[in-house]
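What follows is a single chain, given as structure tokens, in the form predicted on its own.
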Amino acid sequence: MANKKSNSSEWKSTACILCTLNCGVKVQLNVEGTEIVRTKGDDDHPASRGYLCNKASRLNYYQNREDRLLSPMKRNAEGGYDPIDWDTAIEEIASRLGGIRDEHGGDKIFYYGGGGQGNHLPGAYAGSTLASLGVQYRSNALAQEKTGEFWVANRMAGGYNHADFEHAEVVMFVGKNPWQSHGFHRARAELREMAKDPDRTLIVLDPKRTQTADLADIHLPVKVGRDAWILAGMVAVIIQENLQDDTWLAEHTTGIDAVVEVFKNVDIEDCAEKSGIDEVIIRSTARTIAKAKSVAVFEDLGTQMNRHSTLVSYLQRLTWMLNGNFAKPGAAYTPNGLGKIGDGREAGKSPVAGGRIIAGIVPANTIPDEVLADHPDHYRGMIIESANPVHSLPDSPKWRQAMRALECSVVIDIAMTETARQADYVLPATTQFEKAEATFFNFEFPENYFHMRAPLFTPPEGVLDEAEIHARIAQALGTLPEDIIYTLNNALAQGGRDAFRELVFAKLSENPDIGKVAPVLLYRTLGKTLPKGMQNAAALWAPCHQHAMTNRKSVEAAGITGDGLMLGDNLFDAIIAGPSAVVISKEEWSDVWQRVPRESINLDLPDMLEAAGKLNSEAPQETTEEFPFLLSAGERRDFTANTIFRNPAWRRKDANGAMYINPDDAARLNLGDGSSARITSEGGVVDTIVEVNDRMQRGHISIPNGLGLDYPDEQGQLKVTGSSPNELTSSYLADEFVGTPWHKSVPVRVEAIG
């Protein structure tokens, strides 16, 4: 990061890659074109509209790094790594994984990843490798966060719901601090608007007095892990005081009688006592929600990584569904994007632990046991891509053990991460700014968009983008049909896109199995005709056609035209050509109902109602004498992000990621600002720096996400900064329905050291 002189004549469009929003940004590069030296918000982006958070301005710390991996690496007998050439790496990986497939079955090879916050195209290309190997089981980061919500939302409304926060009269955040975690576009600007508008009400349900809670009209400082009780109390108030909209419910829902039968008997006073929120406050808050013209609710990791998380996803939906806050301005909707993120259908159980598979992904907490079990169906091989589960998933020690128990493990990444250091092979990939890349986290309404980012930099020698890696693996496995590639390329050369399109659909009709390797077929054919640097955008061609065929009316309303199948091609071309995000669909609120099965919301989920009905009889006790504190492992702060930021220099404050602790607890334990403390859980121990923080409840501590990583110091020696949260978390402390881990309420002990 030496040369900070910018080439000020040109601003290049791209996007941030640090959270799901992927806000549009513009950057200037240095004269040599090797570094990002200036960043600003992209005024042309249809959703972020020039907004820029403090983290996006630090993207150069991701792109330019001292720990860049520039050669394939193979683990040696001593546990170290030796560089090998690409041909050898691909040949050996194909041979070893193919051997597992042939001897034990492809279902014994597991896939984790598929792209980070801003690079989802690797997941498309990985599909060709997985199909070639017969892989059946996979997972990603959503498995420890969102699967409970996806499952509930799918059963109730046919898909994941987002909300129109900009226009809602009442906005409620459940276990979410959007001042730090965002989650909807222009979050801080929108929060300020909500706070100063006397006709709107902002409600925050969070144990901590967060920055968002500071702006709230109503802050509900629930006891840690007790969200279910306060929400059940709110639903009970609406039912028992007859505040629901019976007319809307009769017209648009089924199952209201089952809901009434349970909640007419819920003891609201008991819910208040267990949640720590006064009954008067629960009742007044429920009335505010029930009487509002529009309500928008957002739940996030504070509750999704906590006790009763799946039940909470159901209960919070009842608070706004009972009064018709769906498919209208200021309320919830089901997005219409290119991908299927949020499809919460249940798809069987994992082979050993029997974890419920939601949205096609295995529960995160079961994966090590699926490897280590003495069971004929245990996983024997693993491919991990753009992910670091040894650091980011529960129980890091068990993950390290599982990685070394595999017969063959492959990591595809840009650095030697904690996970890569346990693998047999590590393949170096291009960064997200060295190739065409995109995300399918597009949840906007009524206009939804897609942003295909052009590369900013030329990749260094020795690395390949994931499209090429998976194409080579499929070729080595003998599943890449060279004759079809030749035929398709010939069609492109002689008849252009029209002949290509006609031939693709004809070949798929003749042999549907070709679709299993379609991404690499498109990459090796259509990709060659795309603008320089955009070849691996070819995988988007098929989703564009699917979107156009399914949503012709909304695509045409967005300004994309074309007869028949030309609409899909024209949509694809518009996305490829757009320097910023392109609107791909434009809808009316009534269109939302088309994505709801039978255009009727199902309120009757028997398992959720049974769990809700048992809350009053529960005697929750989250701590013990040995472990008297509850730890929120992985809090989001001003300068924390996902672990693609490994260089600690990117943080302008809280460099070591201090443990936050209430002043009374700190005084009792003889802890002060800057002192050292030891956190002990049933699973592990970490040492940390202390920061006394009066925003924390007594008995509640937190450490941030994104720390506990190592990075070369000035002498080239690896140095760890901060504490790794998952040295403390456990795989068995997890949601009873979908296995999401309880990262936000880990029982621990805190002691002063030093």
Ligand SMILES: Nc1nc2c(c(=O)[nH]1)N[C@H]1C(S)=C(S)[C@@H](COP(=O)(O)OP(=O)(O)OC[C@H]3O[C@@H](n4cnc5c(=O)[nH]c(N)nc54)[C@H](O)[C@@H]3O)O[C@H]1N2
Second form
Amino acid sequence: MANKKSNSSEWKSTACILCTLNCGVKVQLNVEGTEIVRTKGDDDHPASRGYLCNKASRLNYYQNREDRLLSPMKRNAEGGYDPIDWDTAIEEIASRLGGIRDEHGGDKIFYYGGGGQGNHLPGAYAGSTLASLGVQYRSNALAQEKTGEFWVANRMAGGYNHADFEHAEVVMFVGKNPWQSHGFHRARAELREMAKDPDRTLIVLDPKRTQTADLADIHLPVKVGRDAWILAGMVAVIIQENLQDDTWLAEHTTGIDAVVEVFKNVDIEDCAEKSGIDEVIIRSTARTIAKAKSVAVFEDLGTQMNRHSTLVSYLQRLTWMLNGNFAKPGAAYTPNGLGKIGDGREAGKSPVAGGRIIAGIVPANTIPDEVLADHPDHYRGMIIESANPVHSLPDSPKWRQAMRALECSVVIDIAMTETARQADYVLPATTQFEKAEATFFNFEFPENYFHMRAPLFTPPEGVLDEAEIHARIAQALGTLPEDIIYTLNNALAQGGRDAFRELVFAKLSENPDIGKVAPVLLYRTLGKTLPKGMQNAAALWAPCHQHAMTNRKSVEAAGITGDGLMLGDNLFDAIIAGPSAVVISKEEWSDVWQRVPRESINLDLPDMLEAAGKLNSEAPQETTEEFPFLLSAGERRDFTANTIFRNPAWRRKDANGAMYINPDDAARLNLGDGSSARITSEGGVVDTIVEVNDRMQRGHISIPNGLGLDYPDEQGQLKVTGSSPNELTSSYLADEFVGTPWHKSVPVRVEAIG
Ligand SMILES: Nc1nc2c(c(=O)[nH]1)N[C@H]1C(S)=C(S)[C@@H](COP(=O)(O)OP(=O)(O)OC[C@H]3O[C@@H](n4cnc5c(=O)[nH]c(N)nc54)[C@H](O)[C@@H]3O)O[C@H]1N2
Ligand SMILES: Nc1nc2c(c(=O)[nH]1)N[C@H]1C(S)=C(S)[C@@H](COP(=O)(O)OP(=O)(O)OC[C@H]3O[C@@H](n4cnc5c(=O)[nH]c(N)nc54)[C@H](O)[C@@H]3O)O[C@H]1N2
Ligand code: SF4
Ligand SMILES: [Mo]
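The form predicted in complex with this ligand is what I need now, so please give it after the form predicted on its own.
The complete assembly is shown below, putting the previous chain first.
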């Protein structure tokens, strides 16, 4: 692409949208302004500071694509799709979903998604559609990975924590391969730093010898799915060898006695045997963690999508909390940002399956069951936005069946995805480079930031921003307060932002219900006064005021000032002005305690302690003759990025997303590099290309995530590349507490095929 003529005079500021970090990016477009032709890191971005990984140079594959949706589509009797105009689409959707609401209640309409790795404003605007329809139940991808961790973190420390990897003496990754998946800023550069520094220790808990493990001082190749034993063993070493910091614990925590009571009896030898890691190594690693000046730990899918996942979230926390690795440099903290991610409060149960609702989202695993159940409260309608659950959630066959059983389903996406192809209506959205979009996973400390990006491209005919889509749906449902919009627009025209602000707060106190449709209200008023292409940034105005009201000191420390309510507007304006990310809060380490209830960490989670206490008498999962392998279904690699790109040409290597298998296993099964294999689970069958890979343990195989997508080939025929992991997964293989799936240890068999 670099050989195409570029309009080299101008570098535009945006972000990479391929993982949650959304590194700051500067791009050059071609002369026509239709393609990204050059990419470099944005030195002005306060967190990524010029860093990019190998994937960011491929962003043009997201923007320019053969599979772009350019008109609303309606499913026909043959299962095909016919284009329809926007007015008809909105009218029919409002009338059919409104009909379900009136006849059965809004709680029978389900909402899934709302954002991917770099687009989070749809979720905000969807709030008004949800309120208009009386929707009660929603979910998104976080409910198949992070809800267990959120729940534990919330009960221990009042919120989700991140850690200061950059300055920690000891860093431990639990089921996480940051070389590929990142998860914290400048990961590859930071990992190299850690590896170089003789005073720091990098610990990697992963059955696979990953690229991260290559850099580690201590690699713990745990047996697949058995992390609970090794972590319980480490906690037991700390307690039994009396390595905990009693003074810190007395001052900053409650519940240590309950922890001691359980772990003084944990049999470390048994933990070693079951986890496959020598007891001597468990003991020495635990001592290294206990004696370090600072410890930072990151758990991710290797354990979050595996057996005992919620328990592991608790156990890994004990390894560092017992020595005060919280609220100090190099340790953990609860960040202070605009989007409160991971508030893991528990609130109610899902209507049919009775799954715990955490952070407002129901367990994602059981959604199809809650559609298909013969139950009075089963879901009858669904809106899916910025997500591809037919592909990304367990048991794709059951998802397809559930989608077709719905009385009305609507998908809002930029492409005709696996999920869109099961929906009654598909609404085409602008891409993330055609509207204002924002980074939401902002976990930095002591300075945290917010990044609102301006659009790079003019959208094509036929597509709409999610903000406009939700505003039109509210309008069609009659819930858009036209009179208030009229008055607010008048206030803006005559008295500017000051008059607007005063009136909004006055209207809100008169009628708090307006708050529910606030995003579309702001979009239709304030949005019109924003710079070109930025109208859909308006929804951020409310969270800016929220943040300013509750965090005046840290906002002012970040250099943003303003008397009274002005602070919220000034914060909003600073973010809109960008062009790169803006620091929105600056704190001291001691400020972290303000976000911990009673400024005290609770160590005593009775359900987790009970589960930990049973580990020695529990038998770990063994493979069977029928299914002798454990498959990690969905691994992050150099060229995977969920399903953000659908065109396989973006991959510079591993084009088909090979199955990795240990050389001994491969030899036994007559598999060689590039040969074909069939993977069979109890749930399904997929065929795959083989790569013999000595990083894998015997008995453990992996396939990448985000493959098995179709894309038009040169003749315009849809062609599938690679295998789709969730054709193999089953929804009932899930965590007992929060229902997150066990995708990293799916029992399978493998055989060579012709
Ligand atoms: N390149 C790339 N980066 C991404 C993404 C992407 O699609 N591609 N997606 C992003 C998203 S949405 C997420 S959630 C993150 C996920 O990021 P990660 O969780 O780091 O990604 P995975 O590769 O799925 O799993 C991590 C590791 O778990 C290990 N594992 C498997 N079984 C076990 C086990 O039993 N115990 C332990 N301890 N480890 C085990 C695997 O060997 C693997 O190395 O990545 C983000 N970053
Ligand atoms: N077996 C297995 N399954 C997994 C995983 C695994 O490791 N193994 N990983 C899981 C994880 S951690 C995650 S996070 C999920 C991710 O899975 P999903 O949550 O389904 O997210 P994506 O695959 O990123 O799909 C995002 C969708 O948004 C669309 N999109 C892109 N930009 C826009 C936009 O601006 N507007 C709108 N409306 N749509 C847009 C894309 O076309 C795409 O269809 O997958 C999960 N599934
Ligand atoms: S780390 Fe994530 S956001 Fe940054 S360049 Fe790589 S994929 Fe993009
Ligand atoms: Mo994820």
